Structure formats: C-alpha cells, structure tokens
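This document starts with one chain, in the form predicted alone, laid out as structure tokens.
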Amino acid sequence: MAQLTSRERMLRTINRQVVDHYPCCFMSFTALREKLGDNLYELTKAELGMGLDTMLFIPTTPRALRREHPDLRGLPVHFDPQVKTTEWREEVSGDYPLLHKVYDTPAGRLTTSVRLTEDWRFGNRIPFVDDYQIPRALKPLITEPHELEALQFMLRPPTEADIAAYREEVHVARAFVESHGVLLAGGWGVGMDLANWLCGMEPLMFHMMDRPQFVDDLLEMIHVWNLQRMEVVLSAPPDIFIRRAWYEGCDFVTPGFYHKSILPRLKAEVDLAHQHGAKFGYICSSGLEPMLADHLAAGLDMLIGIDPVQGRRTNLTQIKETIGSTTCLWGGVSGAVTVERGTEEEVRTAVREAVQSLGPDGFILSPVDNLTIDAPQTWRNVDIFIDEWHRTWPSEPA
C-alpha cells in the first residue's frame, strides 16, 4: 500500500485498520523537549524528522507556565477569586526547613506543609497539585471529609479568557498538524491522580479502606470538574483525547473500589469524548492486569503506558489477549531502564518482544514513560530502538 502519513498511520491503528506499517509514536520525550526549549511544536517537527510518528498535544502551555500544577497538563488551574493564599518557611533545628501553606476560602481554611529538601525544585512555595510534593508533604492539603466543601472554591470551570485563548491556539494546531500530517491531541484528564495529590498516597489509601465514601465524594468533584474542562478542549475537537492515569493501578486501587467508584465516572469521560468524535486514550504503565475487564467496559479506544519492566501486572501477552482484539496498545519497552540505560542487544529485545506480543496490529510502540535523561547513551539507545523498530516491520502490511 501506498505509505501513509503519520496521522493516517496512527488513526487507521487505533481504529484497528490495515497500516503500512505499525506505528513507533513517543508518549514523552523529556529529553528532547527541553533541547527544544519546550516547544512542543518544534518537538513535533523533531520527532517527524527522525522518522517517528508523532502528536501535537493542546493546550501546549509549558511545565514553567503551570504553576500550580506542573505535572498537570492542559487548561489552566484557577481558583476562586475569593481564594487568598499564605505561604511561610519555617526553619528547623538539626533538620529541614518547612514550607507552609494556607488557603482561605469562603468554605474555610485548607492548609498543607512540606519538608524542603536538597532537591526540592519550586523555592519558597508550594504548587497547588504535583508529583513531586507527595513524599515531601507532612500534611496533605485534604485529610477530612468537611474540607470538601472548601476544595470546591480551588476546582472551578474554565474562565472565558481560558476558552477564548484554547481557541485561538486550536486554529494555530489545526493547520500545523494538516500541512505536518501529524495527530493532534488533547488533554489531560484526570481522576484519582488529582486525588492521591491532593490527599497523599498511603492516606488515600487508607480512606479508601477506612471512609470510601468520603473517596467517592472527593472522585464527584473532580469529575465533574474533569467534564467542564474537557468540554472546552473536546470543542477542537482533538484526534484523541488523552486521561492521566498512574494511580489507577491495583498499585494504589482495589479493583472492588475501582470498579464501583472509578469505572462509571471513566466510562461517562469515554461517551463524551465518543460524542465529539474523538478517540479515548488512558495512560497506566502498572497494575493492569485486574483491571483489563473494566477498560473494556469502558469502552477505552487506547491503553497507553504498557511497560513490562517497571511495571507490575503488566504480562504482555496477557494484556494482548484480554483487550487487545478491541483496544489499541501503546507502549511495550521501559524507557528509564531499557533505553535510558541497557545495552544495545536489550534495546533490540525489548522492541522484538514488546512487537511479538502487542503487536504488529494495534499496537503503537513506545518507550515507557518517558526519556528524560539527556546524555549520550539515551541518544546511542534511541537510534538503536528506531533501527530496531524498522527492522521489525512486516514485509506485507499488518
């Protein structure tokens, strides 16, 4: 067949479909990004002109511009402007500082802490939501089931400065991506990510045990805050419409709770991204395997993240059997370990193995989660992936 462009290649796999050949698209690629100066236009022409297919993510704001949430992409986080915020350092004989902070809401006061350590990134403040203030915090900014009621003032819609500045950029993506032949995406959503940020890890999971519904009523709110914002980024409408979900996996999940409390809220994500003819990508790199039955119910188009190494429950060839005759599979080869750090022949049998058992039909290949590391390894073991990559394509078209 004649050779497709990117977009067409990465459309006609997901929607299980003959290709050309089987698509090599990176989830993230830290790497060169920040070579790029974050750009993720400039980011997209890189990866077209080193032969691997590709996406425009919108909204395209840089990590530096999302303040107060940084490991949230998307739309900007805004708060009630009754809101006022109060941060202090205090200092600590004999062991780290401690950064406090203070939300006054109309609902009452939320408060957080958080050790600063050597490697803290954010100076003196503290971000409404990220990864990197988990292990740090002291006190979580949500430990009790009234503080609700003031989280509500934090999680409000888009402002109309927010929509009217989406559209702009979307007629700005929609011509690079037709004259780049490229896919264009959008996102993130979110669900218990928000949650575990908000309310910490272990503590979560100890609600969910302990207070489900007090979980389910935090789930609530985030989800219908998700649907408001992902309204407005559906209205492009993007290819595909991407949800964040880490800590979805029976790492940090039950499959009891996941199926009563997280299983209806996706599937509804799913219809609505349905409804705007956009295609539904769900990025979990571990703890999959007793969930396989729920995304199928939920009707997800692709299961984005799939790493064998770093992830657990994540038998290959288990997955490829339960969803993958309906679901597209994204992923198949560690980033941080394999190709960030392996030797040439384990770059080469991660990529023939992650093939043989996801693919060639959809399947798109990626490393997993992401390439972060800029040395000259990374760049030797990425070349090393894509030739492999081309040395696995079939003779006939998948």
The other form holds:
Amino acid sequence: MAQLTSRERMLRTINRQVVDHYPCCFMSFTALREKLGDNLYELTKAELGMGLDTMLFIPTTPRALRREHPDLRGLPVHFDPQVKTTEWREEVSGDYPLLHKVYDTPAGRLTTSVRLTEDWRFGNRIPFVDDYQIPRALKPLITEPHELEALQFMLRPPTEADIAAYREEVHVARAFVESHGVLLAGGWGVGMDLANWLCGMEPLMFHMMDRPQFVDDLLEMIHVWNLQRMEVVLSAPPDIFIRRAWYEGCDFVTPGFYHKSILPRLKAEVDLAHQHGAKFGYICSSGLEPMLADHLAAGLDMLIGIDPVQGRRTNLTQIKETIGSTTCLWGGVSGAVTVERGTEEEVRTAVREAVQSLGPDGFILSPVDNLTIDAPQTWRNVDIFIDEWHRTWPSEPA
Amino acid sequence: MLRRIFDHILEGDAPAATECVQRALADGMDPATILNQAMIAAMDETGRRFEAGEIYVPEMLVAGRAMQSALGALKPFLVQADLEPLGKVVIGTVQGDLHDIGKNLVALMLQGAGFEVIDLGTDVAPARFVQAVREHEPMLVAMSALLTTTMTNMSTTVVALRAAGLRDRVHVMVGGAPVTRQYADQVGADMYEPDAASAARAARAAAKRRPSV
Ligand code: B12
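Can I have the other form now, the form predicted together with its partner chain, not the form predicted alone?
Okay, now the whole complex, with that chain kicking things off.
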C-alpha cells in the first residue's frame, strides 16, 4: 500500500479501513507545546517533523488567553453582560490567604472562595472553572439547586464576534491541514467535568446520591450550552470532535446515573457531530470498565485516554473485546509513569503490550494523557517510544 | 436491629443508621456489639463490594458518611465502656499533591475497620507527618500520592521519620494510582496496598504486629 498522509491514516484507522501501519498521535504533549509558545500550528509541524501522526486542534486559543477556563479548550466562555464580578483577598494569620469571588447576576449571587496556596497559578484572580481551583476551594461556586438560575447567566452561547473569529480561524486552519496532510480536530465538548468544576468533586458525588435531580438539571443546563458551542465548532467542520470526560469514569459517577443522566445527552452530542460529518472522540482516562456498554450505545467513534497504569478499572483486553470492534481505541501507555519515568525496557515493553492488546486495527498509540516534564529522560523516552512504534509496524506493509 | 444498622450503612442512609444506633443503645445493647457486628461489618462489606466492582466511589462515600454519623452517636458510649480503638493511624496526601478522593476512601475504610484516624489532609510536608507521629503516637502512617512529580515525597517523609528517631515505632503504608509494591520498597515503606478495602485489611493485620524496621 502506498504511504498515506497522516490524515488519511488517522481517518482510515477510525473508520477501520486498511492502513499502511497503525498511527501514533499524542493526545496532549504539553512539554513540546510549551517549548513552542503554546502555538498549536507549530506543535503540529513539530510532531510531524518527529514522524508522528498529529492533528491541528481548533480553536487554537492558547491557555493564557482562556482566562476564565484554562482547562476547557475551545471557544471563549462568556457571561451575560449583566453579570458583575467582584474579587478580593483576605489575609489569614497562620494560614494561606484567601481569595473570594462574587458573581452578581439578575437571578442572584454566586460566590466562591479558594485558599491561595504557594503554587496558585492565577495571581489575585479566580477563573470561572479550572482543575487547580477545585482542591483549593473552600466553597465551590454551586452548592444548591436554586443557584442554577444564576448559573444560567454564566453559560451563554457564543457571541457573533466569537463565531466570526472562529470562521476566520477555520479558513487558515483548513489551508494548513490540507497542505500538511493532517487531521483537523475541534472541541472540547464537556459534561460532568464542568459540573465537577462548579460543585467540587466529593460534594458533587454526594449531590448525585442525595438529590440526583439537582445534578440532572445541572447536566441539562451544561448540555444545552454545550450543544450551542458544538454547533459553532462543527460548522468548520472538523474531521473529529473531542469531548473531555475525565470525571465521567466510575470513580466519579455510578453506572446507574451514567446510564440515566449522561448517556442520553452524550448520544445526542455524538449524533450532532455525525450530522456534521465529524467523528466523535471521548477522553476518559480512568474507571472505564462499567461504562463500556454505554460508550457503545452512545456511538463513540474513539475512546481516548486508555491508561494501563494510572487508570483504575482499566483492563486493556476487556476494553478491546467489549468495544474494540466498533470504537477506535486511543492511548495504551502511561505518559507520567512509563514515558516520563520509565527505563528503556519499560517503554518498549509498554508499547508492545499496548499494540498487542488494543491494536493493531482501530488503534492509535499515545502516551496517556500527557507529557509535561521537559527533562532529558522524557525526550530520550519519546525517541524510544517512537522507535518501538516503528518496530511494531507490519514487516510487509498491507 | 444490628441487621438494620448494617443495611442502612451499606445503603448510605446516615439519618436511619444513626437513629437505629440510638435506639439500640436505648434498648441497652452493648456498644461493642453494635460497633463490631453492625458497623464494622457493614464497612467490611462495603469494601468487599467496592473491590469486586459491585459498587463505586459515590456509593462508598455515602456509606462512609452513614458510618461516621452513626459513630458520632456511639462514641460517648464507647468511651464510657472504655473501649479502645484498634489503634491510631495518621494519614495524608504527600507534599505537593492535592488529590484526596482515594486518600479519603482509605481513611473511611480504616475508620470503618475500627481505627482512630488522624487525617492531615493534602499537601502534607514531611515535618507535619513527623509532628503528628510525635503528637498522636499512631501505629501506622499512611501516605497517598497521585502525582509522579511529587510521589518522591513519600521517601522524603520516611527519611524525616527516621531522622526524628520515629521510624521504628510506626508501620508505614503507601498507595495511590502511580505507586507500586516495588516503589514502596524503594521508599522504605512497610506496606503497599492497591485500594481502600485492602488497606484496611492490611492495617488490621499490622495492628497485631510490632513495627519492625
Ligand atoms: C480527580 C483528579 C483530579 C482532581 C482531584 C480532586 C481531588 N479532590 O482529589 C483535580 C481536578 C483537582 C486534579 C487536579 C490535577 N491533576 Co489530577 N487527576 C484526577 C484523576 C482523574 C482521578 C484521581 C482520582 O481521584 N481517582 C479516584 C480515586 C478513588 O482513586 P485513587 O486516588 O487512585 O485511589 C485509590 C487507590 O489508588 C488507593 N489509594 C489511594 N491513596 C492511597 C493511600 C494508601 C496508603 C493506600 C494503601 C491506598 C491508596 O485507594 C483508592 C481507592 O481504592 C486522575 C486520573 C487517574 N487516572 O488517576 C488525574 C491525575 C492523577 N491528575 C493528574 C494531574 C497532572 C493533575 C494536575 C497536576 C494537572 C491537571 N490539570 O490535571 C492537577 C493539579 C493537582 C494539584 N497539585 O493541585 C495526572 C497525574 C500525572 C502524574 N504526573 O502522575 C493524572 C494521572 C491524570 C493524567 N492521566 O494525566 N486531578
């Protein structure tokens, strides 16, 4: 078979067609991205230069500009213009200072407070939602059902200006992916992850058990917002649409709640992506096993983030057997444990085991979920990882 | 009544579990029997179901909450009857790491197994572990780590315990998603356990042994 472009290889893998060899596309590569000034065009070029498969993710807005939502890639998050925010700092003797933030909306006030630990990344500011803030929050933003009315003012659809800026970027991005032969990815969609950011993780689990309707209502609000954002992102259209769902595994959600409250909305989102001709990828790196039947029912095209080390209840063989004949599996090796810290032999063995259990058909190899440490061992192991990937290609190309 | 307390804890119904404990006490039931045959037994069963994949973290959290609430009602009677806990455990997530869902489950299961748990929270510096060991004289120090970048602080903590002359007075147990038995050996811990239920079993077994390092 003639050598395929990376885009062809990725799409054919997702569509379960014959490929020259199985692809290797890093789901995230922060260590490299940061070296390149958080420029996703440069990241794509650099990954191609390393011989990897890759994708251009749009919108490419860098993290520093996603001030209100650093961990939610994608279109800007806008509040209703009537929302007024106030922030202040409180010194606490003998403990970390506190930061408080108040959002005054026409439907009432929302408040949050965080402890300003030494490693707080945002100066004297609290973003709307973020991973760093949950474990430091003394009070999460949402604690009671009546607060959802106010929250509605924070979850506004994309503005005309956002849509125009996105369309402009699509033009450039399209030309780029065509000339480089790479995949165009769009996103991120979000569901339970946003609910966790808003409510805190353990409190949300208690709400789910004590007052499931509250969480269901919250998820509905997020779903409607998400669909509005998806419509815009999908207008490109990208080849694949990605939804983040790190907190949708069984360590956060019971399978029963997942089935009732997450699956129907997820399925509607998958269907929307399909209507626009995009494939749907779902990032979840832990607690997968009990949800696999629902992943199948939702019609996911790709399950992204399969981590054999840090992923709890993640059995590669079982995942392959249960959903591998229809869903493309993406991941297979732990980024933080194996690639950043492992020996050469550990990296090579992990790559071989990943392809044996998850591949070679319908499989995209990647460290999960990220490589963040810019250290010689990381780069050496990335070379070994890529070399072992090459060694596991078929000797006679298909 | 014991059966009902057991069931309410398993279902995570805190008010019902607490009320049943209060009624059992009012009926003159022996506090140790309530603790061992209903409450600890219910947490053992919770742990078994969690390990077997029959229940998940949210169910375990509400079972733990029910157990804690019922324990609140029972505690004064345990003190009166001079019933000692199985031992004390100091637990925390190591410095630089703020992940605590797993650590909290381990703390719950240890408490459910009959230990008095001193939870130091997250981002716990070695000096705080040392100070807590001095202050509370636990039989076990349990450390959790989820980040490879800071899991080396398990080793730093063991070194600090040694430097303070406390290492041979406590068992040290470690766990968390990136931690392995091999890593536990490397950092000088006595025990590694993969999850909260097995942690409680291992702690019970260790309570019968003297720390030996
Ligand atoms: C939830 C989560 C968070 C939450 C934590 C909330 C909280 N209150 O704990 C939030 C969103 C705050 C968070 C933040 C971050 N996280 Co995080 N997070 C996770 C996630 C998705 C799940 C962890 C979890 O709670 N699992 C559920 C519990 C029940 O499982 P567990 O902790 O493993 O515990 C069980 C066992 O391990 C064991 N156990 C645990 N502790 C102990 C202790 C003892 C003594 C014993 C015996 C047993 C034991 O028993 C438990 C139950 O049976 C993991 C992904 C993963 N695959 O693990 C990433 C993960 C741990 N996070 C990661 C990272 C990088 C981060 C961040 C640094 C960056 C980021 N944006 O994600 C931040 C910042 C953290 C900080 N320092 O402030 C990486 C770590 C990579 C690495 N270098 O090791 C992971 C692996 C994600 C990934 N795939 O890359 N995170």
